[in-house]
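In structure tokens, the next block holds one chain alone, the form predicted alone.
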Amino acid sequence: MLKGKLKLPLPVPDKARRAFPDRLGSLVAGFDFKEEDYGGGSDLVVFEPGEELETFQPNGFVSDKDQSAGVANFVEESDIKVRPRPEKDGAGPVSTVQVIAVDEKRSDLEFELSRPEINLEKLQRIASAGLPDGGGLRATAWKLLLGYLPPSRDQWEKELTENRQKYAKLKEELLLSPLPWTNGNLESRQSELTRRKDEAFSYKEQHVDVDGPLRRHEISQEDHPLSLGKASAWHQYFQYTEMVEQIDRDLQRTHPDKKFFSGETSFSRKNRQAMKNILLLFAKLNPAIRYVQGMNEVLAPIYYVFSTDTDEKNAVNAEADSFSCFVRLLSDSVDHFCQQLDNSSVGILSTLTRLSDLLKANDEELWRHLEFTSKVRPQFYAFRWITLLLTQEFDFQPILRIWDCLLGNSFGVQDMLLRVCCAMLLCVKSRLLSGDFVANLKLLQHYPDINIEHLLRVAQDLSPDTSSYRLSP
């Protein structure tokens, strides 16, 4: 049975939290994890099971009580709502030049998966300049810039296998059997309550004849419906009950305007399904985490990628493939999460640091403008930009563009996030310099549409903070 604690190790070398982890993902407590990974177990922080983590506020980081979801309420629940966009002309005609730059892109990135082993440099280049739609290719893709794949193609069909594997293991163990969140400890106690229950029965049948005030047979607190205690089995399963709910309701506002997601058909509700295991599975595996409302935004683009794989088989175990994905991805940036680590070097605030102090070294007036005249801090507007990976800014398909672009960067997906969120500021710089607070804020929190492939070129042309932020290790 998996561990029921998970250890996510205090800052480590910049070097060693840039690569995505090599097994199913360091996330998944008691999966393959070691402490010798990180150097011994001394500088570990250890989450309890079903402890919960504060809520981020932007107003003084106060936290909300009533989020029990574990994390951070870091974007209120309007917000997690897609937001209606303005009406857009259709695409318009096409030129030759981008067919044949399209064609041209295919060719090159069909060859490049074609080779006995890959060649990931290569791989990153052509993904950041951006992956062809169709065929199967930004699959594969993206499973080998996340280290889900090896590079040798010989080892692809064995890797694949043994990864399935252990998720419909994991699946059948914590979703599939009728063990309740506890992993047993619920049906342990009700066990003991039957029998209490029976040896009641039998004292009574023996005692029949016997006058005298009745029996009452004591339940502890911690089997008591009503405890309260964190220990108490029936406090986590009200807790689970309740995060089973939040998934639900999320899962139905996802993408509302996409069939594949949306809708009560049974492709609609069977892709629901999917994400809503994958979703449940992380929690159980993370209780110090468990579900943040606004992860089922960052799962879609994946499982929707992996779900249109032309390749049938690969299709079929695309929740298996989004599952391991998913925690590979979460595995970057999983500090952001942890309320105590908020201020460390590796927590959310120093991320928000790091992207102004970003904004400063390339545009030192609008960051000062941003900062001192009209105030608009970035935890009021790139939390959500950061915790949700873009998600809530752009439609579905510039998201998938961007998307490459951040797997694609050698740096890692933290690095190339960070200049897209201040190219996104550099590119509404003169509605910035004009707004005062209420106004910037609102553009911010509800950004105009762009064109993606100016914007990703003014976040590769960036220069770097060296100061505070360093882009290699």
Second form
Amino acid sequence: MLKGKLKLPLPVPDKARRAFPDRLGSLVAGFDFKEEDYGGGSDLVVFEPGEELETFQPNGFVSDKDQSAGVANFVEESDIKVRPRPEKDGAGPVSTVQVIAVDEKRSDLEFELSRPEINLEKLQRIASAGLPDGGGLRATAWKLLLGYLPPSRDQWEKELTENRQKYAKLKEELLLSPLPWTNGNLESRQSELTRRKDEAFSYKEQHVDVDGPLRRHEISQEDHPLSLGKASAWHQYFQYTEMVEQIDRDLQRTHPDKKFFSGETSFSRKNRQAMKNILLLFAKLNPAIRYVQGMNEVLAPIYYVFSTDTDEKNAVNAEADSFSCFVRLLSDSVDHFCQQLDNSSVGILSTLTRLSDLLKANDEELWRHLEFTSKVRPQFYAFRWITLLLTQEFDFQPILRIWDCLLGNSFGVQDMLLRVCCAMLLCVKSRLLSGDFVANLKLLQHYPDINIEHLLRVAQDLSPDTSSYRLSP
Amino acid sequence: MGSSSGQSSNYDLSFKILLIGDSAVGKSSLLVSFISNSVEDLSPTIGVDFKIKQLTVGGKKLKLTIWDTAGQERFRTLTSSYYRGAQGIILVYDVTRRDTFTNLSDVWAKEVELYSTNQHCVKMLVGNKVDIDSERVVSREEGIALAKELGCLFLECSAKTRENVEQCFEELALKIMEVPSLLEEGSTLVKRNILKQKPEYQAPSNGGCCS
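Switch from the form predicted alone to the form predicted together with its partner chain and give that structure.
Entire complex below, previous chain first.
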């Protein structure tokens, strides 16, 4: 299985890490500003000269030159939704100051990414504060943060070429082979099955027009179409077809409001086909997990970001790159998708308990109210938050922004994910405290529009000192 | 969503309804069609979704708490807890996909047997997507026969055209009100809720959802 494959860079000392978000904190009303965290991190400020001015979401303000014709169409609609509510951010028309801030943020990142040896700690900090839309910066940064690209620039070309070739080969072997439903050369029985299936098929072809009962001595009992045995090639075939149909149905329903994914244009069809290949390949390589609903949602942001990269070569190879990054992203949370592990220490229920512990450590009053007064169990709302990495809770652009923060966290995606989930509860605390079971469940299952930057700052500022929630650094 | 929240108790009875059935048969669409009179493209349900609808049936003001569950097998260990305390269960299949129909008896009826805590719980079989009649593979007669076998009410509907959508929930509610023990539960829930409004410290179990 995949467990433990995700290579995360060494953790930053806690103080330095916390110093960064705190610089932004002073802009948010009610945000607990921690002066003492500031001192140690002063060297960081040098890399983000424009940060203090940033009082808006970076997503909505992409300059024309950065939007290639193809990309722009699919960004516009969501940008409108994304723009933060004015009363919270005071964002009127885009001011010169803001444009400069975005430009500076972009150039910081461009500078960082142009260095021969990327400093991952710096990249993590830049990402946590939000990566710019448009161009290929986010795509490159995500690939680095996920460890898909090595820190040395001069190895990128070689790594990418190798990985893309590897993907093409896997696809060829496992998806494009005449018998894609068997487990390919990963399974020792494969050649035996193939031989028998081939016989069965050629037998069928030869006799297709022949009347009368089929002779069946050439098909083993096990491989008879009506055989219920799990080892039967037909059983595998039916399972495979069922899974393909499931993936198709789910991809049709992935972000149904975004033209990139849904509808019957050749463009969206192409995207769905690529995503389908990725999910099928993942399922084949992980027979114990296969495809679980929701994986489509986790894949969507990655594939979108990579295939809208303005570097044409990267965009063309989005499928191969997305596959590897999808695997890496899931590597520390794939157990959440596994029913057999639900009650184990790595399963989703134990992660939900960690969320509950984190809330308790940060706000016992709210924790008590949710657990005992209104009895809104985390599995009723946070199951989806966690397994889908928040992809069904927000609009698309805010999701990308949140993922910058998840991927930029030096303690791993899951650590930040739990923090963001906890922050989501804290940010609607007063409503939760006055709500009963029904009101609270409705609120948490349909999370309100919120200032994402504020949410992320609350998440980053949470007290980390609980016994169990933190993943091993 | 359009429905009012369950804060006020300007209703006579409160019932918990559960929607189950295979993935992509249209459970969520049916619910959205019922709740907000609209037809939308929806993402697959992960875990559980939850909606409230107030309506008047048989002269009584009802509050329905409707739990919309995920269809894929992976989620079943989690959905099992949602059965607790349900007075009505709607088993949905897609008339254009036979496997979703056969799974009702092979899988879903067994789940109900296993997890439903209410032995008098009213069940209803609903065949969705009748608007695509050209692709229909499960006939109305087959549906009726299975409903009879499983002891369920039966309806065919289309979440898309909204044909029979309201009837599904109304008929189910009517039937629930005919069962004395369920009627009792429905009014107890309301009474508890009224009591709960005043003292903050009182924490009785609400909505019949979990221990």
